[in-house]
Every structure is written in C-alpha cells, then in structure tokens.
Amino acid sequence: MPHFDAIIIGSGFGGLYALHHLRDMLGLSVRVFDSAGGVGGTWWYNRYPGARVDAPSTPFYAYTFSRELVEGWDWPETQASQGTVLAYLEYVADQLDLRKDIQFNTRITDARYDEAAQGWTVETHSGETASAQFLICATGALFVANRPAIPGIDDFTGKICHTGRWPHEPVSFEGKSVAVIGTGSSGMQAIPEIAKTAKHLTVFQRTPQFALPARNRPLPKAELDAFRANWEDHRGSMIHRGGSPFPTTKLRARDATAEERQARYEQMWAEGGMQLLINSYRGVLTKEALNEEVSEFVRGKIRETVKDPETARKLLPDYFIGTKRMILDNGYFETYNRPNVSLVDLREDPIETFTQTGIRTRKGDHPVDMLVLATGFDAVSGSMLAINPKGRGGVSLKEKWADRFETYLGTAIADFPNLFMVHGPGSPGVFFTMPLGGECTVNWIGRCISHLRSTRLGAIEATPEAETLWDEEIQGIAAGTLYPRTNSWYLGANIPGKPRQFLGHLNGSSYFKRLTEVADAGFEGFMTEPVR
C-alpha cells in the first residue's frame, strides 16, 4: 500500500491548490485522488448550454498566489463561462506540473482514521488502497447532484440529464419537446439556451428566483492590464472586502427620498452584476423595510420584461431578495417572450406522476421528449458525507452530522484527527471568491502541518467546546440577516431530511483574520498528540 504525507481529495479550484502548496511550498510528498477523468472538479462536471460563473468574476474568479498564472492568462469576458474557466484550470495544472500526482477516474469509497497510526487509510471504487498522515477533503461545495425521488421517473423513456452531470458528448434539442425541472442558477442559465433550439420548452417551476442581469462583456486588454497592474493591492482587497476588491457603498437609504432611491437603483441595474444588491444602501441583506424595496423594484424589471401578465405573475418571487443564490441574468426572462416555451408553476400545478413519454400534472400531460434535472446539490456537506469517513472509535461522519453539521472553523472536526476540508459547514465557501478563498484555507492548513512537523506532533483535532463555539458564532451571524428567513439550500432546505442549520460564515475577512489568529495563538481550540 503506497504512503504519502498527505492524501487530497478532489482536484477543483481548492484540490490543485492544495497540491501546489503542500508539494511544492512544503515539500511534502502527495497523492490527489479524483473521480473526474481530469481536473477541474465542478468545472469539469457542471457542461450543461449557458453554464457560467454566477458573478461578475473575472480576472478575480482565478487563483491570486502567482504573478505569472495572472500574467500567463487572458480572461476574454467580463463573467466566464464553463469551458474558459475549465481551460484555465487546464492550463494551471500544466504551468505548475500538477497531473503527474494526481489520479483521475477514481471514486474515494471509504477513508478511515488509524488511530496507533495517526494517520488515514483511503480505499478507492477499484479496491486500491492509499494512506497518508493527512487526508485533505477538497471535495467542492456544490458537487453531489441532487435527483428528487418523483413517482415514475424511472420510467420515463426519454433521455435525462442533469446539469450537475451533464453529458461530455453533445446534447442536442433540435426537433425535441424539453421540460427542464428547477430554476436556481443552472436552470436560470440552460433555459434561455435550450429554447433557442428545442421545438418547445416546458419549464417546471419550483420556486420563482431573483436575478440581476450580468451585463457580460468582452474584456479588453488594456482594462486587464490595469488590474494586472496592481493586482497586489487588489489581492488585498479581496481578502478584507469580503472577497470582492471594489469597495462598496457606504451610502443610507434613509438618508435618500424615495424618488432618490428608485434613481440609484435604476443606476446598479444599468451597470449590472451584484451591484443592485451591494452597492445601491448599506443593509439590504440585513434591514427588512429596505430589501423588500429593492425586491420589489426587480419584481418591476420581470413585470416589464415578460410580456403575458400571468406567466409574469408566476415569475415574481415572494421573498427576501439576497436570500438565495444570487443569480445573474443573460437573457432568462426574456425567454418567456418565445412562442416556444411555456411556465407551470408548481405550487398551482404539482407534478403527481412522470409517464414512459412525459409529465403529469394535476391539471394535465406534458409530452416530452428530453428531461433536464436543473434541481441543484447536497451542498456544502454532501461532499463530505459521500465520501463518510470513520474517525476515532469507527464513528462515521453521517453519525457524526446526524442531526447538526459541526465543524470548528469550517476546517475541522472533533473526533476526525488530521482531517482537513476546503470549503466546509462552517466556512466562507459560496460567500467569499472561492478560489482567493481556498489559497487562504489551504495556507492555513500548510501551516498548520508545519506546526505539528516541527514541535514533533502526531495528530490534531478540534475539541467539541470549539466545535460548539463554532456553530454558536455562525449561527448568530447569520440570525443578525435576513437568510435565514428564507428556506434555501444555505439552510439545506432543498434536501429532505437535511439538518436546518446556516451552511456558511457571512463575514469571510473577519474569519480569515480568525484562522491566523487561531494559528498565531499555538492553534487554540485544537487538541493534539505527539508522534508515537
């Protein structure tokens, strides 16, 4: 059985950093595991027509660590689509070597902790065997594919795909009766793509969205050049802006009249992107009176856009806009416009059953032809508990999570020693730019590994008083928002029998200052062992 220093699992924005780092900055020897036939991770999975990064991303949806991967690289829009962000992924694994220590087409099955060891045993689909003193799960907050149990879908003829796992070969609609299931940002994305060729699209609607249009452009050089030019001082502001590196407003909306305040709106529409919702007034996510304004001005923009007024009326969403995945716009309501596409809201109309050629509904059949699942992940912690690794005294993490998902940090767990995850519960993860957001996490891992190598340690783990601190602090930044008054996969309400309880950490600077101060202070709220 082949050892290493350090086992990763997955090989997605956070996987290959991690090799990088750990490989090349520590010089620790290290094996990745993925079950892609290549790298990428969501990327090289999520191919579904209209797949993009789902904000304005670019150059800053990209690895920030290396002067030469910015230089080496020519974003040539504004918000990337799947295969330009796929093939940057590509080209970073070639510029640092990564492929050679990485092992594609393979399915983690089990992983379990050694506890005379300190270390972890890994077995794959195949039957092959790996361990490691160190098991880094980089194993994607939006990964496992959600496929709702609906009565009959197994028989159903025709061809299924979900965005999640979309086929690599070419799907074509020409000609073909297509119902897509699920509106959230895959949905929002493929629709207006489907319909342009399908002979009719049926959407079925589960829940209406908010969406901001992206406003995606080309990116002209000279503009990249100048973020080029002073990408350290961006780079910084990512990481004490919550991600992003443009300030945002520090403008009241009671300080504005109301005539003041349909203006500025009509401003951050015009430029697009998330602006409406970051920087038209402070609060919009936390102040009750002022959301449901701004919510109420993008119900105006749908009213405007879709031309029937019931199929409009079904689009409107009812409530607090922010709450859910934010969705950006390229094209999706004008959709309805088309004579060949058509809306069943399912809170009116309920499918009851899917037939060998079709959709029943309580008020009727759909024939179809083709079937597209749009209907989202497990996320953030179906990655992990996928993959159910057995920590100290065989305890699984499914018993671990049963009915809360603790983690300290949103890197690690009591009772899990030297387990690691990249974008856990209890991170940043979708709240912060992922990529920039991962570094900060690995390096925090890297140094943490560091620590146990000098002092002669064997293991570290959280203590469950931190891990129950942890979830306190989430839980009561969230509370101070409106999220959680909103049923949405941050609250894992998409997946029945989910734990209700907020995935996400909505300050990432304040907890990126946190890891560092964490590992300054000898890494409180860890216990370890010395090496046996």
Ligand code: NA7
Given for the second form:
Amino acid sequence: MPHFDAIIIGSGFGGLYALHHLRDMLGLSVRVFDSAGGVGGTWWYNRYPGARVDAPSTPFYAYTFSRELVEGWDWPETQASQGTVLAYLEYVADQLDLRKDIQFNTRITDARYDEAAQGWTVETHSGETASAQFLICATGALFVANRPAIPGIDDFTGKICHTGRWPHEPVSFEGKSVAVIGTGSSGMQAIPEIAKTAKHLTVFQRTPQFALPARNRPLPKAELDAFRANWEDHRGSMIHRGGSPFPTTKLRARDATAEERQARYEQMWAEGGMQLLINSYRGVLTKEALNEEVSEFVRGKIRETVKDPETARKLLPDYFIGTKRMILDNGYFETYNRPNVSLVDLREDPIETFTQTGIRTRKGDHPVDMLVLATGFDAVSGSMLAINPKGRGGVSLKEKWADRFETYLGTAIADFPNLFMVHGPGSPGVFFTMPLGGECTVNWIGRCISHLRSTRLGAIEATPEAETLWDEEIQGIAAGTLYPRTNSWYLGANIPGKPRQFLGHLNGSSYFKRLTEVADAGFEGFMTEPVR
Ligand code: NA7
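Given the form predicted on its own, corresponding form predicted together with this ligand:
Now the complete complex, all chains and molecules, led by this one.
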C-alpha cells in the first residue's frame, strides 16, 4: 500500500492549493484523489448553461498567493463563466505541475484512522488503498447533489439532468418541452439560457427568490492591470474586509429621508452586483425594518420587469433579502415575458406525481420531454458524510454528526486526529471569497503540520470542549443577524431530516485572525500525542 505524508481529497480550488502548499512549500509527499475526470471541483461538475460565479468575481475569485498566476491570467469578464473558471484552474494545474500527483476518476469510499500508526488509510471505489499521516478533505461545500424524492420521478421516461452533475456532452433543448425545478442560483442562471431554444419551458418554483442585477461586462485590460499593480494591498484588504477588497458603507439609514434612501437604492441597483445589499446602508442583514425596505425595493423591480401581473405576483419573495444566498441576475425576470415560458407556483399548485411523459400538479398535467433539476446540494456537510470517515475507536462521522455538525474552527473534528477540512461546517466557507478563504485555511493547516513535525508530535486533535465553544460562537454570531429566520441551505433546511444548525462563520476576517491566534497560542483547543 503506498504511503504519503498527506492525502488530499478533492482537486478544486482548495485541493489544488493544498497540493501546491504541502508539496512545494513544505516538501511533503502528497497524493490527491478526485472522483472527477479533471481538476476544478465544483467547476468541473457544474457545467449547466449559464453557470457563472455567483458574485461579482473577477479578478477576485482567483488565487492570490502567487504574483505569477495573477499576472499570467487575463479575466475577460467581471462575472466569470464556468468555462473560464475551469480553464483558469487547468492553467494553474499546468503552471504548478500539479496533475502528476492527482489520481482522477477515483472516488474515496472509506477512510479509517489507525490509532497505532497515527495516520489514515483510504479506500477507493475500485478497492485500492493508500495511507498517510494527514488527511486533508477539500471535498467542497456544494458537492453532493440534492435529488428530491418526488413521487413517480423514476417512471419519467425523458432525460433528467441535475445542474450540479451536468453531462459533458452537449445538451440540446431545441424543440423540447423542458421543466426546471428549482430557482436558486443554478436555476436562475440556467433558465434564461434554456428559454432561448426550448419549445416551451415550465419553471416549477417552491420559493420565489431575490436577485440583484449582475451587470456583467467585459473587464478592460487597463482595469485588470490596475488591480494587479496593487495586488498585495487588495489581498490584505480582502482578508480584513470579509473577502472583498473594497470598504463597505458607513452610512446609516436613519440619517436619511425616505426619498434619499430610495435614491440611494436606485444608485446601488444601477451599480449592480452586491452593492444594494452591502453598500446602501449599514445593517441590511441585521436590521429588520431596513431589510424589509430594501426587500420591498427589489420586489418593486420585479413588478416593473415582469409584464404579466399574476406571474409577477408569484415571483415576489417573502423572506429577508440576503438571508438566502444572494443571486446575481442576468435576465432571469425578463425571461418570464417570453411567450414560451410559464411558471408554476408549487405553494399554490404542488406536484402530485411524475408520469412517464410529464409532471402532474394539483391543477393539471404538464407535458415534459426533459427535466432539469436545479435543486441544489446537501451543502457543507454532505461531501464529508459521503466519505464518512471513521475516527478513534472506529466511530463514523455519520454517528458523530447524527444530531449536530460538531467541529472546531470548521477544520478539525474531535476523535478524528490528523484530519483537516477546508470549508467544513463552522468555517467561513461560502460567506467569504472561497479561493482566498481556502488559501488562508490551507496555510494554517500547513502551519499545524509543520508544528507537529518540528516538535516530534504524531497526532493532533480538537478537544470536545473546544468544539462545544466553537459551535456556541458560530450560532451566537448568526443569532445577531436575520439569517436564522429564513429557511435556507445555510441552515440545512433544504434537506429533509438534516439537523438544523447554522453552518458557517459569518465573520471571515475575525475567523482568520482567530486561526492565527490559536496557532500562536500553541494550537489552543487541541490535544497532541508524541510520535509513537
Ligand atoms: P439552491 O440555492 O439550494 O437552490 C435549489 C432550488 O431548488 C431552490 O429554489 C429550492 O427551493 C428548490 N428545491 C429544492 N428541493 C425542491 C423540491 N423538492 N421541490 C421543489 N423545489 C425544490 O441550489 P443552487 O444549485 O441553485 O445553488 C447552490 C449554491 O451554488 C448557490 O448558493 C451558489 O453558492 C452556488 P427552496 O428555496 O429550498 O424552497
């Protein structure tokens, strides 16, 4: 059985950087396993039409650790497409010569901690095994596709595609009656593209969602070069400002009149991206009355855009804006003005069953040739539970996380020594710019490994007390906001039976400061063992 210093699961943003850092900066022997056929992680799988980074991204949704990589890649648009991000990650893999240490098309089906050996043994779907002292799970926050158990779905004879597992061969909607279930980021991105060629598109909506205009545009070279010239400053600002390089507003809504506030919302709307949410006034995600005013402003935009008042009514969201993932829109609401698009509100007209040739709702039959499931993911915890590692005493992660996703710092788990997660439950994950968050987390994991090696320690593991305090801290931060008042995948609410618990640290900047403090204090909250 081959043995390595570290095994990494996943070759998306987090895994690729972990391979580079541990192999090239720390000199460890490393093997990466990935079930995909190439690098890219979520960007390898999510290749549905219209897929883009769901934040005003470039040049910030990218690695920041290497000036050569920053200089060497020209981002063509402000909101990068899936194809561009995937090409970028392939470029990074080439530049850093990463592929030679990645075993693709290899799914890890089991991972067991060996207490005597102070290390992990993994098993692949084909029965191969490999061992390592450290197991780094860069398995992705949005990996395990949520396929709802809708009655009769297996009887449906048409093609079914999940946005999170999109086929690699071209998918044509030409002349077809297409159904889309789900109107989160993936659905909202795919729907305008599918509508362009489908004979008819029926959208089945459970929860109407807010979206802000993406205002995607070509990124002029001069603008990109200006960012590059100040790259280190931008990186520092991003770490200290919650993942964005730009300061957020200090304006208070109470200092403005109602007319002034509306004018400011219009200005932020015109600027696009997340501006309305983060830069109109302070506290949109914490103050109920302010949030309701901003929410109503956006509802007004939906009413203005969608010509049929009945369709517009069904599309009006009724939760606090921003408390489900904020979606950036590239023509979603306008799509409902097309004659070939119709909307079914599942709250008024629920699905009763699939038939062989369509979907039967309470009010009638909808003929369907092809079904697109844009129904999201078992987010954050799902990819770890799919591997279901067995820690000390053979206890499985499924047992450990049966009622609560307990972690320390979102990266370590009590009873699972020498295992580290990138973007695990309790980390900033999707609430921070993920490539940079991944870099900072991996750097910390590298520091931890170096600490063990230099002090001749064989194993490190979070204490249960540290986990309990961490959970309290995460939930406390979330409780100070409006997030917990909305059913969302941030709380596991999209998966039937999933424990309800806020899954992310909402203040990435203080989190990364905290990681440094924990390390500076000799890895506070951890227990260690000498090399056996
Ligand atoms: P999301 O954001 O979880 O959206 C999934 C959508 O599917 C959402 O509208 C759900 O409605 C809907 N859904 C889920 N299950 C069902 C069932 N059983 N019936 C009807 N509708 C259902 O996933 P995305 O892939 O769009 O985006 C995930 C993240 O990827 C995104 O936030 C970005 O960070 C990138 P619900 O709102 O739960 O009522």
